[in-house]
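One chain follows as structure tokens, the form predicted alone.
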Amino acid sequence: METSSGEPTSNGFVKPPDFRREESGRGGAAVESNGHGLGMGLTLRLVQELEGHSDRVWSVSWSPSGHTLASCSGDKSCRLWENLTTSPSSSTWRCQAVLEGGHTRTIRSCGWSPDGKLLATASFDATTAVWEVTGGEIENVATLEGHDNEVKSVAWNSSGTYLATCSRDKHVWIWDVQPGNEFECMSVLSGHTQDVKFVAWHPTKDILVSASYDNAIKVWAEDGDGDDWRCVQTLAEPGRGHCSTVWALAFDKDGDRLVSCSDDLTLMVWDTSADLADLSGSGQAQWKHSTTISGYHDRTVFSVHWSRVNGLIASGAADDCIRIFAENREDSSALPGESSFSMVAKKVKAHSTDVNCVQWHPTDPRILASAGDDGTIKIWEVIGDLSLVG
């Protein structure tokens, strides 16, 4: 079932949330951990708990720096966040803008430039904003139109050449960005058969993902020469795919693995490290299913996100649960090519209803963000000895 909104829930009704309104505040106390897998010794510090919006937060996105968080919510604005000393962990983080009037209805993503220059919003009115950030100047430059329907996520190329849309009409939408903040969109892929709910480029190659409500995620890369872009592999193997709506996705650092979430409660890890530029259409460099992790959320995982920085996996759920997960590196019963995941940190009711998305800091390895349905963004500290699980 699908809300008003245009998004599933996992159990076919919607939760009344409770909605603050001040742009103050609250820092807290430490969390638990689980007593599982590689010692659990990390736990959640909660620093600071930003509130403004008035609905629910459906997204968040740190800029390249670190010092400015992005957050954009059903209440058709986005607000951006800046802390006022140079740690993130201390609790001094404030709305510094609030960027309304380009979207007529909910705002699903942002998503910032690599040069943390602009800023690109996605929203259910089926357009997707740029708007420039420069010397505490924002403008809004862009509206970028083609989606038939809801516009549900946005991302940038790791060169900020090209911003990759998604939308429910079932099809992506890759646009080459011009000079003077002019868009092109140069491609449109088709493939996936229901809303394409997620995109996500590899870290150092042009080469997409995209994530669906048909339970696959397909692999894009460009086609020759051209602007033609194809669909090079779909991760959807029976018995070793997602059986239900995949949510979200997100690379390692180096782009050799993938981590995807669905609404089948499961994470997957996909190997990444074949180079699909010698595909070809030979078949054998193939991205593979590496290990699923099971049996932690016990309702749909909305949001994954695998740091950069300290190597570990955060999750978030609509049983209102943030979990992080660590590889056993020295896992002997692993089979070739395959890995193992144990869950380090856990925070029970990290929101007061559904975590939509999880943010690792890009700079800092203990500073984590999460949104939840329940109007708020909250900035996380990660106590505990990183060596040991990163």
The other form holds:
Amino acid sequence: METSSGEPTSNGFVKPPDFRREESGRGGAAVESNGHGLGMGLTLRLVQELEGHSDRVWSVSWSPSGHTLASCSGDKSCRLWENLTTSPSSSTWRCQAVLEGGHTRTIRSCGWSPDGKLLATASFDATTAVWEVTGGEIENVATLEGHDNEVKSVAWNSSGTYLATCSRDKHVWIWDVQPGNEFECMSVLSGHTQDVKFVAWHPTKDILVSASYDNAIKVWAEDGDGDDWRCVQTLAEPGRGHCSTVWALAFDKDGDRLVSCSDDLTLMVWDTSADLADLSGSGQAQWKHSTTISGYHDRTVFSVHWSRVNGLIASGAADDCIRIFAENREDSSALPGESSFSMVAKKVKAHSTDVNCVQWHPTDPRILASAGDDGTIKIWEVIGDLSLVG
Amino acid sequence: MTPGLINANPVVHETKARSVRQESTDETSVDEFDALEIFEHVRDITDPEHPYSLEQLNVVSEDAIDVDDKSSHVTVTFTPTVQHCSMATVIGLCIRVKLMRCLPPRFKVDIRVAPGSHASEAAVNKQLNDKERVAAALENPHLVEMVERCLQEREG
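For comparison with the form predicted alone, would you give the structure of this protein in the form predicted together with the partner chain?
Below: every chain and molecule of the assembly, starting with the one above.
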């Protein structure tokens, strides 16, 4: 079918071809077959729906072992969920604790330290709380103050020595984690011109990425000579960057690639293999746009996560769907150095309203957690042959 | 009223006759949502700085509401009374809150200012459709009080 000619409408004008479908090039067709033999090979089976929050659930975070799932909500609380068995696909998840009283407003984001002992929670009340979770005991051990207004995201670096937070005040703060649960602000990073929505650390290096309402992604690294941090690259080139708010970011297992999701209805994959820290200043090493995954999402994409176990990308969006994407292994149409992805699963009405967060289990390749505006958390099992897509 | 109104002398228009359609009182009946029904929900919202309704100021009209009941999608386009209306985001927030309360949660609501009607059109639209910003605004007691005042039942 010729898409460029458009189709005549009743009033005689030629209707332009559907922009989004045209742009994607594999929109609806991917549902049946994507030409790479993957098809829609996977499905999502609901393991369990977790109820308890009394307002929208903004975010979920797996503990590093995958034993505990933390969730946070507009109800100002954080909940910890654990499975009564050792199998995350058994429908025996229970709420084991409710963390209340730490915040006076919405808790937007939560994140576990790499040793699984500390949970940080970021709130619209402008503070970040740190909770020590040891055995059955949970204690609020620190409250980090400094941002002018809503804190929107929190993330620990891979070694647990730094904590990053970001806010509507346009700044990113890096906190030095010191003995005795002391947190000292090391650096306040300025550069974004609007709210900073999300922060994520590289899985092995002390490189931080931030995503903003200003449509840009910024990459921050430590200066060679000590305690200061600076922006080493901004991923926002015209035509190769997002054209609306960037909501979330996720690295792949090795940190060689980064995926971002946006209000512009796309996901973008970036080649992050160049070592920015080594060559900072010379301007030689650059992270590069690799591919754009478009034509799938119907509304804002709020969350994206790259599994470190199965290599799949999951997305959660305001169209209530969860989608899973796999990289095409052999793509003759791709230029050298480029990659392409196909949708391999789509769960329509995953939540009855917006899907705010999707997070792959850290060790089980088949388990995914999601959080929605409907106040629920859902645990999903991926059914199908992962060896075909992984 | 406070000195320095954004629009000191707004033009007040006649309002449309009330719908004679029988509003369903039967909780179980499944009526399709249409533009008129959405308009009925937002026409009486009071302007943040004048004692007139959004309908009286021609800020909202039935024609500028699009409803796709099947795909659960509503778009409300409103026209601020002046190009530099700093109240535009408050008006948009009022419309959003009113529809959040009236419509079933399945509806996705987009709220925009009419093209060319506002000096910061893109910025206003972006803010009104960022749900995180909206959620944060609705935890701000000062803003909530302002919104509630606009949403109060009008007399007459």
